[in-house]
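One chain comes next, on its own, written out as structure tokens in the form predicted alone.
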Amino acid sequence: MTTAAAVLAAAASGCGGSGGKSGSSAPGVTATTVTIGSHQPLTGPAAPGYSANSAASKAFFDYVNAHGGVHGRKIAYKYVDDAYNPTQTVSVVQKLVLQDKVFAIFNGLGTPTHSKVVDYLNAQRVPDLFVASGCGCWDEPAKHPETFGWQVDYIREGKILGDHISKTYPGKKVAYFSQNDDFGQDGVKGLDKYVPPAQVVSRQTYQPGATDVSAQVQAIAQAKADVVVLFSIPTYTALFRLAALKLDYRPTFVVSNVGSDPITLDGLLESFAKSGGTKLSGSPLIQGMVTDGYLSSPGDASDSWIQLYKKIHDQYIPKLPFNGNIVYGMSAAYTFVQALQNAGKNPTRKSLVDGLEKTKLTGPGLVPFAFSAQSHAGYTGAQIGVIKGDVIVPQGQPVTTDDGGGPIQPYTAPQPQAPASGVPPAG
């Protein structure tokens, strides 16, 4: 083959989206597989609950693979532990890109962790899809054209929770307990758009890794807050609740989606209490907690998505508790399969990103995605819920909003049904 012919052949193999299936159209793509990677907290402070996300995503990919894959290719999902440690995240992601040559990074978890690799992934032009964090910083298509959020961002979520607080608890004293990074700060930005400043009597933060939050809880209790809003990961929701129990402090708890999975919290509360020499039941301590959601509730056995996910769970990962983390991981995987289908029979990294910007995806969410050329934000809203038993019971109807000063509006379109096969239909 001449040099010119080789160049033309290489160019042809790099054009995704049309024609018959070929071999390697991009790094990580062969005639039979597409390899993607992720950093996940399989150990460390974020592991409780979140370590199940990646196992759930893999189970969904395995299910799709067993039903023919995507355009005849099976998805190989390689996720590596970073212990929720940003330094480890950097080395893990560089190895996935440079040595494993993944096609894309999928659902890398954590605001403090992923923020350390987002510039690198965009410089390398590696698609960085559906970051497992609601930081508004993933929605910067001009600066980070390869990066897309997925879950509702924390500013939108803060607005929705703040609106609920202002309407449900007018005049009550409110306190904030938030993670000291973009996660917590974005949540507070949203809250402050709706909770009157005069009602906020204490603002406390925590640093991931520090396990003693007694000083923050004491300060909030002394401020006599009636309502405490937590933008926290599950470990710190549980630590706060136990510290409040010791003080016999009983406010109304309003907890961000990522820190409110009931089954995860039950286990954490009982484990932490046991390590401190106390035996208790975790479930009674979380009853009535207010939170929000943008996916189907795991306890709704009549929901088509829950029926699908439970079937996959029971087949591939039956030893894991079926909870919100399982629903999250499978839903994110479903969206990735849709994106890969839309990238064409010979996907390239460019066709993967272009497809997301040009195609209006529907799927398991209660509200629509914001994806377009102008926005890489994920779900655009949520629905208030209350913990009852070991499930979150939805209240009212879903709402949508933006991450700025726009209004909160009811969303009345019905949630799509899961496909009968369980595999997203090709776009």
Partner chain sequence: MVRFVNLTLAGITQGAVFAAVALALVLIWRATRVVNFAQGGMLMFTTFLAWTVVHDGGSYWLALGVALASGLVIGAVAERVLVRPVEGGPPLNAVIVTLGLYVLLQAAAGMIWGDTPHSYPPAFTIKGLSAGGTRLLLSPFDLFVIGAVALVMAALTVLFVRTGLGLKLRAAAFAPEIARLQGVRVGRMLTLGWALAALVGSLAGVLIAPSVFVGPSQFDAMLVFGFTAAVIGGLDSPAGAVAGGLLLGCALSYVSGYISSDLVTFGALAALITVLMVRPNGLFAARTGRRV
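Only the largest set of C-alpha atoms that superpose within 1.5 Å between the two forms is called the rigid core. Small disclaimer: the values here were computed from a predicted structure and weren't measured. Numbering follows the first chain given and starts at 1. Compared with the form predicted together with the partner chain:
Core-superposed comparison between the two forms: CA of Pro251 displaced by 2 Å or more.
Once both forms are fitted on their rigid core, the CA atom of Leu239 lies 2 Å or more apart between the two forms.
Core-superposed comparison between the two forms: CA of Val391 displaced by 2 Å or more.
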Contents of the next structure:
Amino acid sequence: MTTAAAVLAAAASGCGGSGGKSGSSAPGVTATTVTIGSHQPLTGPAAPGYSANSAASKAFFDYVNAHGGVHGRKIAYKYVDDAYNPTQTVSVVQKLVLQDKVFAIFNGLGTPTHSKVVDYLNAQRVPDLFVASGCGCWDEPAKHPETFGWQVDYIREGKILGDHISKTYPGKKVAYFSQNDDFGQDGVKGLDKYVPPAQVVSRQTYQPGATDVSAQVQAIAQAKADVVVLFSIPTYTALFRLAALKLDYRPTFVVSNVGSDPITLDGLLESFAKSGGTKLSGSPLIQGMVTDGYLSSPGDASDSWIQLYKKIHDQYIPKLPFNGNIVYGMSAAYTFVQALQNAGKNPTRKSLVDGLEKTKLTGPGLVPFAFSAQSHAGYTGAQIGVIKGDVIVPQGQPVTTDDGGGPIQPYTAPQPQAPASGVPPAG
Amino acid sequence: MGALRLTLVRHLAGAAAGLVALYVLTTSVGPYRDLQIAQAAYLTCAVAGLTVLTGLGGQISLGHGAFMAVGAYTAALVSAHWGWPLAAMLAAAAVVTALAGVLVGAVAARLQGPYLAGATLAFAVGLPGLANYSHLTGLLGGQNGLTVTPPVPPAALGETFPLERWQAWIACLGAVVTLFLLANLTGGRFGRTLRAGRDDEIAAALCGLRVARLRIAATVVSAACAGLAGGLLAVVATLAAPGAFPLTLSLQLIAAVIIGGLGTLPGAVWGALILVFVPSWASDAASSSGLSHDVASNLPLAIYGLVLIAVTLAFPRGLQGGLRGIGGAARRRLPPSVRRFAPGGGAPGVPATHRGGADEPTTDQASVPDPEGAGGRDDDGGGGAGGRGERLRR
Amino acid sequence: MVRFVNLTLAGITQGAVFAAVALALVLIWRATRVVNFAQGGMLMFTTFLAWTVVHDGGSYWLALGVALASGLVIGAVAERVLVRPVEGGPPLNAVIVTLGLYVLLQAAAGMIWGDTPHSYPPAFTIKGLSAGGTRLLLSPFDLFVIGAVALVMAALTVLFVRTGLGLKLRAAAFAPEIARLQGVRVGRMLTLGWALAALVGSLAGVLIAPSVFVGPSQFDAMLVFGFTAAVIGGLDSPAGAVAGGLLLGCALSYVSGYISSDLVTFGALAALITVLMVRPNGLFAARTGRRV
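Mind sharing the form predicted together with the partner chain? What's above is the form predicted alone.
So here's everything in the complex, that chain up top.
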């Protein structure tokens, strides 16, 4: 007993002392730096793909820092591994807030993880910007005034895809294949608002981590669905596609934004689609997949944002594959730089949040943010696209909607061009 | 009788000293250190329970993470639905998990060695998956799990009393109480019979011990500790979610048992400290290293793997065993009263020759040579999942 | 009916891979009485090496050869360097060392190849065969997988039962002292046992890679299910490992198809407990090892 206590005391006291210097105006802000933090799955089951997001954000911040920073301050981005384990999320976020004294939390990834620190961050009045998850739950300004979403939420996305399906494939048999968590469930909620129930012939789910989805694919194939909607992450989009190939089942695929990045899918499917040994541009297995997007498509070399991101990618993180995750991470970082500029020459936590509620940010996405005092939701819509080669070719017009019963409306303003310097113009 | 009372008094004094030390420690560090101490404290509960089961009972469990999940979900549910106070919440976590321990124990008592390891491993993987079952998601919250309202420090402590310190106090009290109870339990008849059942099943049965029942009892005690640990996790991390109880957690617990020193309660504390502080330190080292993304991301994992291997190779009897070996010579010069506590301390009738890892409390390696040498062939099959000892049974 | 046939076929294919991993675990258990938790990491690492060969333009068969050869080497080195010092020590220490090796290999793979999963080519087409106008969930590649596992199983049986080397291997594992007296180099035999096991494991990795992709944590489930299969079959029996693998594969497929895909891991637990309640040492236990 005594030994046990002594061991605990000795060892823990050896690590005592809390770091962090007192900042001038706000925690994490000095005359030359702004320190922000994040929790990301860098190892473990959720690391595939997502671990690149934070590297891309960091590369973008490094680029901005090299070009003068924001109001003369450099952004120091500390992202810590939580292995997608909520207990570790709580621990690393408290470390970032209490010990590293970060100014804000940026782009914390995952619903099961981030939902466990939202109450804490708001109680501590730490700005919690641009959560990397499409859960509608970040948009609760009354309860969580510090928390802001960023990507289009899954319900909005489901509505937009559902609307497209009901208009383009009237009377056809539709099947759903969705991830068994809020991502899939919210997506299906949105779909069900537009796809008539009589048309839906099969609803299958999968558990992230499962190694075999052939039972689900077979059930959908047996129901003879003409259209299959996938609310899945890329590996499971690819697994579904392979099982369909096995069964010679050729429906029209409608895939959520998260699971449809052509470059990532190419990487997963390239070995199955080589014809005569020549490598094709874009896997034949994904051609014609319908999806939706709210950012530029990574394969679109003529896009000004992609040109900017590619330049930064080649300079800072050339080893990572240039895919949708890189575009995502850099775009989120771009929005953060805009938000920091809006917070004024001497940013405080309050001025950062107020700035987001008051100023309408534009770019890099196709549609506007919902940010206002009444809404903390991120992108409000998306545009339907079809995979052709390595690129998602936009169809029709971007549309916006809400996450309730509101209508889907076309959005006509064009997507802004990337600034020549790459750094958002000071607002 | 006198010896027993003396042991009890010594344990009480130890617990009191531990509480005082922890009070001083928690009030002198910052809130994040308090949080880490709280984590180490609840892990100590789970590891201590497991070290009794595996070290003294000879039963391996790779499924203690699942017991923690039961405890955490129980605490979260009784707190959310019935608003039970903190103490009742933690008691419920321990009791419900103990009941689960009866079930698991009944199955486990029939198994041994790798079969027990396999069954408990499947338990660790399968049970948290239940939370995702569509008919239970309403109750258990599916993949997102449940959020627990953080405990409120009593008003008497003042307005500005940090929540993390309060959480640390709760968790440390839980750990000290667990260690105190386990020390008395294993030092008494229960511990002796457990060891007897482990060392020689047939002899124990001949002596009238009901080995199967004994094993179930050990599993129940151990499960209750893990349940309390889970309840404390729910209070400290304010959550219960399937992602918080991956197989990794169960494997970390058994690793902590071995690294600390199989069967020793101080070893359990060592193990828990390593689980909390090594990854945190490695993560700091990695983020300030300036290495490329892929390397820096995986560096903490690599360090953790190396620590597992290095400590096991360097200290086959765990850190506690290693320390005792080093300190043995020095300690012999001190008067006996200064010799410290260890589980089962002073228990008569424990043959000095029993071989079960590092749980010989009264026999320092330096003073009483192990009949087979420190790393000698281990014939008790104590851990179960390996070792040549099993061979001799065939 | 088509559904049942297809679920069974999917179960058998998946089960064949579980069986290969189970075989690797059984070989090591028989040789050194250690449950090798690093098996999942070892086969992940060798599959990555094979992927590198394919990625650089090498043929499928060359890559397979590289995987098998590197498996032999990794297995031998792991036994010689890491496991030998803890052999004969407290039994759980060996488990923790293999656990550490697993973590280390996973981290190393992440450092070298990154976290993004990659595509791995199948040896033959994955397009399903037709029977009576219906496509089955059974492709020429699946047949190759099943055939390869059956072949390995047969080869191992011949090795252990019919050859002098096999006899030495068994002697070293089951009666090291006597074997040593008879002039068998026991240490060398144990190393060889590990190497052989790792070779079988690396074959399993290459066989499953097309359907789970190649990434540092893509093979985690293989160890869990492989171990479960080995326990179901009985850890001392290679035939049991194969039977356990097939049984588990089918059980998981039926749970997924007929009950709920959410319950697959729980189904594995249920299958394992059911078997162990009836046969505490697995289906193919040589004799009841349990006393009392």
